[in-house]
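Encoded as structure tokens, the following chain is the form predicted on its own, with no partner shown.
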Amino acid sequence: MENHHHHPAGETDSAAMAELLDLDAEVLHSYLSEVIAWVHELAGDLPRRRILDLGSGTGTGALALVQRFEGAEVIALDISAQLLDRLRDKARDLGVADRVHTVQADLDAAWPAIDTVDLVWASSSLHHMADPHRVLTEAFATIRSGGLLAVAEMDAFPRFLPDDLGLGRPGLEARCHAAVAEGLADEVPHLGSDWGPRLNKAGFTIEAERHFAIDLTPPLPASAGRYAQASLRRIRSGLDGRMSADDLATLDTLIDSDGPDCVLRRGDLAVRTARTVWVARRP
């Protein structure tokens, strides 16, 4: 779950979205670990000098990688300066700062000059981007001669709740999820893409595809609270006009850390997500 927005955002959004990445990469750290240790076996003997991470958020996939890959750099691209800043704190507290280069660039614009590179890094990027087809045209002409691109993508925006919360209004992340899905169908026409033959399309030889179902229950740690209140406050903020008044007072009531009810308090909470993988070489 790395770059979620490829507009800008204001700062008050930025750091919303860079919680959010943050809690992503925490919870879901078994999972990243997994695949970037996928990657790496797949990548074999090639070389590992070069990786572009393509919509590298607050940088979950980049340090994951350079950690990984002994002695590469990374480069990561990404339009927001606010979490690209976060990247290179982060990249600091490592210790691995002389290794991680930060680009601030429009990945949907003309990109910036960039060195042939050995790996591509796409996580929850692609779906955002208004002609992925030119988006990975621009990685196949980017990466040298035998090199990989490796696409992670959401199936579904991850649960949380029980479908019985005890408030009196059983199924409500269920129609949560319906109604953001109503609400994204014309804004992420490409979330939820089958990207094997989009990956052909553009040049590519599929290597491997993966799937990962995620399912953490309970009892969880704190920051899987946090997780579920970041994520349900962003739906949240769409749903308006989406969904019953009932609906929506129960809502806020889950995700108001002031309330006896409230996801930061309830030990019935699991982390339900799915994730599709691609492995892609340039022939």
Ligand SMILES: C[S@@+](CC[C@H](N)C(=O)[O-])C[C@H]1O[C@@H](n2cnc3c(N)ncnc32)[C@H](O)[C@@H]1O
Contents of the next structure:
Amino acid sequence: MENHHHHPAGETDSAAMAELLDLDAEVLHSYLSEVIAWVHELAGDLPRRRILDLGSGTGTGALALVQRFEGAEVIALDISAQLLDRLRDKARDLGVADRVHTVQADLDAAWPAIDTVDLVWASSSLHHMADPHRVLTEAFATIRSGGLLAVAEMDAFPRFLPDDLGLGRPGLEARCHAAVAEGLADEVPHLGSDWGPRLNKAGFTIEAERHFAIDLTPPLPASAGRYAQASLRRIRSGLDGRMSADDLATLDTLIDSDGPDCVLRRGDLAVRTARTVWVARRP
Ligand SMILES: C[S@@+](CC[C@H](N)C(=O)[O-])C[C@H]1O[C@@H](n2cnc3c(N)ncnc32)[C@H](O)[C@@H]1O
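With the form predicted on its own already on screen, would you show the form predicted in complex with the named molecule?
The next block holds the full complex; its first chain is the one shown before.
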């Protein structure tokens, strides 16, 4: 694969991932604040709370939690040093660096030494684990009795495009998603799981399960075009050989920043996605 700019491949990937995660947080801001407020309500009052964010990425959850839970200390854990660097920069900018700690660890390997916490947050991360049951069992052991675990997962990838773009054959995005799903079935088999029974199996009791349907239509947040572009780019990277040359060409036209049909400049975008959040308690 061609290596753009001066970054080694891994760094380029993680810069693109960091951008996508930050745009996700920005565009879906109202969903995020609703979920965090809801978890805050379920968690009740405690003087000095310790929170663990599993697979924190650039800190969407960790930073929202540290701001919402006054005085709380948040441990952000991720396998990626680059994403954690970005998270620390953001924590500094927000003036909460003293309450945010980062731990670089691979949750598929040994669980790191972490003192008991009151709340664990895991957003779009559990499905990446080779053995989510083991991770949930470790999370259970790390949460104090009476403490909470909140798991947020995507029900479907975000959709941005109208069915008929006036460009190529209608239904492009649906075909993209179907082709991506084929590849992901092997790569991330836990994606789209029903996490409720899995949480029970690890010893938790389910406190609540809530579905969030996100349907943003114009006027969209300013970064929606960049979010669409970053999402479609990520999808595009796994589609070679899985779609017709015509569809791939149309997709490239939509992604190409310089082209007239780029999603950065289209007036017909929407943002549609759905997330489910389970809140479980360690008895
Ligand atoms: C889709 S991102 C979600 C990030 C963040 N929780 C959010 O909601 O924006 C998944 C994250 O899980 C991390 N991750 C994947 N596998 C991991 C593992 N084995 N151990 C630790 N972190 C992992 C990735 O580096 C990435 O930051």
